[in-house]
Every structure is written in structure tokens, then in C-alpha cells.
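Coming up is one lone chain in C-alpha cells, specifically the form predicted alone.
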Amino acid sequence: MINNENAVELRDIEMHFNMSSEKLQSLKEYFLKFMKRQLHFENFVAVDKVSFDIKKGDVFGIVGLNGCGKSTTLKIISGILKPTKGSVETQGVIAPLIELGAGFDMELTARENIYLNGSVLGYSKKFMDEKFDDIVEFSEMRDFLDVPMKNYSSGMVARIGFAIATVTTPDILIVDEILAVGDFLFQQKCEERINKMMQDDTTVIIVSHSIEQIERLCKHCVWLEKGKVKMIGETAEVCNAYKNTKRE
């Protein structure tokens, strides 16, 4: 059972994927080999015996090079992926901002997608009616509400997604590189909202390639390397060690 002081507890998490060990030239070749049971796979361990706790109200960062398991770990915490081994426990409502455009239908307008994404997050139409203007005002997308989102830039999609996910104060907000897109002023606006959520005891978990952003926002962080925990602790200490290693 999860400790009442913690928002998240990971215990010996492992995530294994079957990766094809051969190069195939076409979907037809893949299908034929699959039917003949001639496909060969290798076991790829994306996350390897990872354990850590995140306290309630903490702003927690995850750093590491590409392919180290950061995004996979976030997906396990949010419940999108079930770990191959180990256990994950969370307390409270989770608002995940993990993949840009997740929960959106790009053929629909932003107006339609606000309601669609709200329903994916479990909000009623009545609730979304009440919060609609707040979402639009924060996203600054009022002039583009009736434009199909397939015509949006990645920054515009991020604006809508972040505005919906933070229209209420979730117990846990998970952010994966979403703050890396869009303009500088909107990133500042997002950080200000995150800081306000911190004051309301929301637990925030952030993955970002911007170490400066992690240092600005996070109290604690974990450094992952090849799927394993390399170091965990206060942000300044972990980020300094990570930056020194990258320079070597």
C-alpha cells in the first residue's frame, strides 16, 4: 500500500519490448514471415529495475539522454503502459500531457477538440461549457477555434492541450517535452501555471531536454541511463553531475 506522503511509488519497474532483429523491405514481407512464424525478435529492456518515490506536492524532473527510458517511465506512471515487472502506485487524479496531439482528432476544429479531449479526461459537457472560455483565454487561440487542428503548428496544439489539462488542478500533472514547443512567452505562461499548481499541492512530473528548465522548476529529479537509475536527489546536485558527464 502506498505511503500517504507519496504521490507516486515505483518498485523494481521493468519494461520489455520485443524488437524485430531483422530488416524487412516491405509490409508484405513482414506479413509473410509472420504467418510462417519466421520472424525473429530480440528482447529490449527500456526500463530496468527502476525504483523511486515522488512526494505529494513535489515538482520532480526526469533527465537523461535519448533512449534512456524517460518517456516510457512517464507512460508507466500515467497508466498508459503496464510494466512487464514491478509495481507502480499513485494517489489521486492524473492529468497526462505525454504525446503532442494525444486525445485530439486532427480533422476536427479546436472548438470540437476541446470538448473531445475534455471527455477523454473524464469531464462532462456541462463542466467543459463552464470552463470553455478559460481554456480559450489561456491558450490564446480564440481566432483559430474553428480551424481544423491538422492546420495547427505543434506549438498551437500544445497550447490547447496544456490549457485543457490544467483547467482544473489535478493531483498529479505529467508533462513530457510539451513545454519545449511553442514560443518563449507561452512557455513562461505554462511555467507560471505550474508554479501556481505547486502552491496548490499538485505533484508535477516533468521530462525535458532543457536542463535549465528542469533546474528552474524542479525540486528533485532522477537521472536515467540505459533504463537504470544513475542518480536521484535534489535537482541542483543531480543536474550538475549530469551536465559534467555530458561534457566528458
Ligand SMILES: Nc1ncnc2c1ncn2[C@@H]1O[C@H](COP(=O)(O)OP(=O)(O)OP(=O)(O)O)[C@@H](O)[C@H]1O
The other form holds:
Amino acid sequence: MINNENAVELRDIEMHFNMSSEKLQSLKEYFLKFMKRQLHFENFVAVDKVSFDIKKGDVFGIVGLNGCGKSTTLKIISGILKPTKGSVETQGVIAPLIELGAGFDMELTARENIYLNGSVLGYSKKFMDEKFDDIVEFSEMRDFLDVPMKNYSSGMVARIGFAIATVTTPDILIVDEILAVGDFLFQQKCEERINKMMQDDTTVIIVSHSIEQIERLCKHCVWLEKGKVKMIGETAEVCNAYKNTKRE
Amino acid sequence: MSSVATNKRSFFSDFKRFMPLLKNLVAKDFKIKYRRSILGVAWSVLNPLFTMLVLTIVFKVILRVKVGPGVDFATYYIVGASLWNFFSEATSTSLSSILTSGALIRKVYIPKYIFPLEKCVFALVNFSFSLVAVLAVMLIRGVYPTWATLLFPIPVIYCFIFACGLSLFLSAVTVYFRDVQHLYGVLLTMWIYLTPILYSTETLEQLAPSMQFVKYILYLNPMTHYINYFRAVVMYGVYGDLPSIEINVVCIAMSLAMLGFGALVFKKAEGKFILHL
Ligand SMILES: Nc1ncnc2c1ncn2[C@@H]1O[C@H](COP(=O)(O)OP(=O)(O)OP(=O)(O)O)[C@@H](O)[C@H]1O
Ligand SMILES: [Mg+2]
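Target state, the form predicted in complex with the ligand; input state, the form predicted alone:
Let's see the whole complex now, leading with the same chain.
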């Protein structure tokens, strides 16, 4: 059972990927390989025995070099990926902002996409009707509402995405680098909103390559290295240690 | 909004939460299908009519196929074909539904059965348009609806459940083996000829003794039962008797067996979808 004070508990999480260069996609290939006993799977461990707790109301950062398993860990927390081993427990409604434009169909207009994306997150039509103006207001995209999203810039897509995901106060908000594409004014606006959520006891999990942003927002941090927890604790400590990493 | 714990998601709370998504996806498919076509929805009515015209000329006029005493061929054909088309559209579009939703599946948590289910619902929407064509042909050919016609949702629901089950199975397997798409295309072609759409099960009574096995294949084919049921109620008084309790039991058993099997395979496979997309 999850401890009542924790929003997320990870216990010995492992995520294995099959990295064999050729993915078998046809029955014929499969049978041939099977007969020749060539069905080898090159195992790659992207996340290796990671355990940590995130307290309710915490703002929690994950730092680490490219490919160290940050996004994979976030996907495991939000239920998108099922870990190969270990247990994940979470409490409350999760709003994941894993990647830009998740749940958008670029052929449709922003107006249509707001409803589509809302339903992807499990919000009802009535709820979206009520919140529609909020979303448009926050994203500052009113003039572009009836333009197909394929004609949007990446920052504009991020604005709409962030506005939809944060229109409720989710219990857990997961942000994977998407703040980086907004301009500095919008970044400030997002940070204000995150700060406000913190006061409302939302747990926020942030991945960012901007150490300043992590230092500014987060209370606690974990530093992942090659899929393992290298260090965990107060943001200042972890970030200082991380900043001192040398190129090998 | 219900609370969602990663490893305690219940089927029913998920289903309720994602109903609006199902609706939105159907609406999206609808918009994309009928956008930039002048006749739009009318195509769903005209298409079966044209096919019916051609096939009636070939099979009735040229080949002189008989489907039973006093049974109008054009009506016989279009009633059966409409349900078959629903089934074949539902299953063949579902087949690749998980693959084409990869972008979503990789980024957000959504119960994955939504995608094949959505294709089946969308096929059902298209089917309801084709019913206009069915009704038109019936009126033109003088096969008038009776009170029994109102029972038509029953075989449609049986067929829908069967199609959902098969769709779950196909969409899951296709993620692992892409050539299922081609295989299923071939299977559908054989399947349509082993379903009484252009001929009737009654004519099979005259089969040579050595060919009796064809009859058994037909009876093992669930589509035979759904289509015959559908005809029996829609064309009541002209073709077939009202389905007995036994027939209902057979239909329900076949539908639920397929749904159970499909759901089982899907559930076993869905955890690993994301690694293969
Ligand atoms: N679906 C997948 N199949 C195979 N390998 C994968 C898959 N997803 C991630 N990986 C591997 O897992 C490792 C961790 O990836 P992840 O995306 O979590 O890195 P990250 O820490 O988010 O990096 P970045 O800072 O670049 O965003 C990488 O080596 C990547 O190649
Ligand atoms: Mg990443």
C-alpha cells in the first residue's frame, strides 16, 4: 500500500528494451529465425533498479544527461509504459505533459483539438465547454483558433498543450521539457501557474535541461546516470554535484 | 473525475472516463472521411446501391441464381451485404488501429481497447447510413417492412460484439506481425464466399453427398447466422422464419466466445504494444 503522504512510490523499477537492430515484423521472418534459432534479443536496461518516493505537494526535478532514462521514468509514473520489473504506485489524477502535441491531430483546428485533447485526458465535453475560454485566454491563441494545428509553430503547440493539461488542478503534473519551447514571457506564465499549483498541493514532476529552472522551481531532485539513481536529495546539493560532472 | 492509480485502473471507471474520447474519435473519423466530398454522407447510401445493381445483373440476370421461391434477389442481396460490409469494414479498419495510434499511445495513458472499439463504432455509424439504401430497395421491390423488422437491432448487436472481439484480436496481433494485414485480406475474400450473401443456405440442400462438408463450414461460420437472422427479421414473411431460441443461443454463444477470446489476447499483449510501435 502506498504511504498516505506520498504521491508517487517507485520500488526497484527496471525497464528493459529489446535493442536488436532488426525488429521482426513479419511471420515469415519470425519462423525463419525461429527455425534457425536466431531469435536473440539484445537486452538494454534503460532504467535500472530505481526507487524513490515523491511527497504530496513536492516539486520534484529529474536531471541527467541525454539518454539516462528521465523520459522513460516519467512514462512509467504516468502509466504509459509498464515497467519490466518493480512496482509503481501513485495517488490521484495525473496530467502528463510528456511531449509536445500529444493527443493533437495536426489536420484539425486548434478549437477541435482542444476538445480532442481534453477527452484524451479524460475530461468531459461539458467540462471542456466551461474551461474553453480559460484555455484560449491562457494560451493567448484566440486569433489562431480556427487554423489547422499543422500551421502552428512548436511554441504555439506547447502553449495550447500546457493550457489544456493545467486547466484542472491535477494531483500530479508531469512536465517533460516542454517549457523549453515557449518564449520567456510564456515560460514565466507557466512557472507562475506551477507555483500556484504548488500552493494547492499539486505534486509537480519536472524534467529540464535548464538547471536554473530546476533550481528555481524544485524542492527535491534526483540525478539519474545511465538508468541508475546517482544522487537524490535537496535541489541545491544535487544540482551542484550534477553541474560538476566532467566530460569523460 | 475519478482518481486513477497506475496499477489499480478499473475497467469500468476507465470506460466512463474515456467515453468522450470515443465520441471525439468517431467524430474525427467522420469529418476526415466526408471532408472534401460533395455528396458526403450520400456516398454511404449510393455505394451499396451501385454494387447491388451490378451484382444483381451478374448473378440474377446472367447467372440466374435463385435464392428461394418468391424471394427478391436484389433485396436478399442488399440486406445480407449491408451487415457483411459492416463486419468487414469494422474488422479491417480495426486491424491497424493500434499501429496508427502509436503517436498517442507513446505519450499519454489511454485504455488501448478504445482504438479498435472506435473503429467498430464508426463502422456501425456507416452501417446505419447504408440502411437507408436497404429500405429504399425494399420499398422499390415491394418487400414491405413488418413489425418483425423492428427486431433488426438484435442481430446487429450480436454481429457488433463478434466484430469487436475479432477486432481486439486482430489489432493486437498486427502490432507484432505486420503481415496479418495481408493475411486477413485473403481470409476476408474467402470468408465472403463462405457466407450466404449471393446464395442462400437453402440451395445447399441440393449439394452432392461428397460436398456436404461445405454445409458444415457454413454453419460454423458465425456470419451465416447473423446474416440469416438479420434477413429473417427484416424480410419477415418473405424469407425465413422468426429466429428460434436455439438460434439466439448459438448467436450469443458465438459472439461472447469471440469477445472473450479477443479480450484475453488483447489484454495479454497490450502491455508490450508500446515497445513495438
Ligand atoms: N521504445 C524504446 N525502445 C528502445 N529503446 C528505448 C525506447 N525508449 C527509450 N529507449 C532508450 O532508453 C534510454 C533512455 O531514454 P529516455 O528517453 O528516457 O532518455 P532521457 O533521459 O529522457 O534523455 P533526453 O535528455 O535526451 O530526453 C535511451 O538510451 C533510449 O535509447
Ligand atoms: Mg527525454
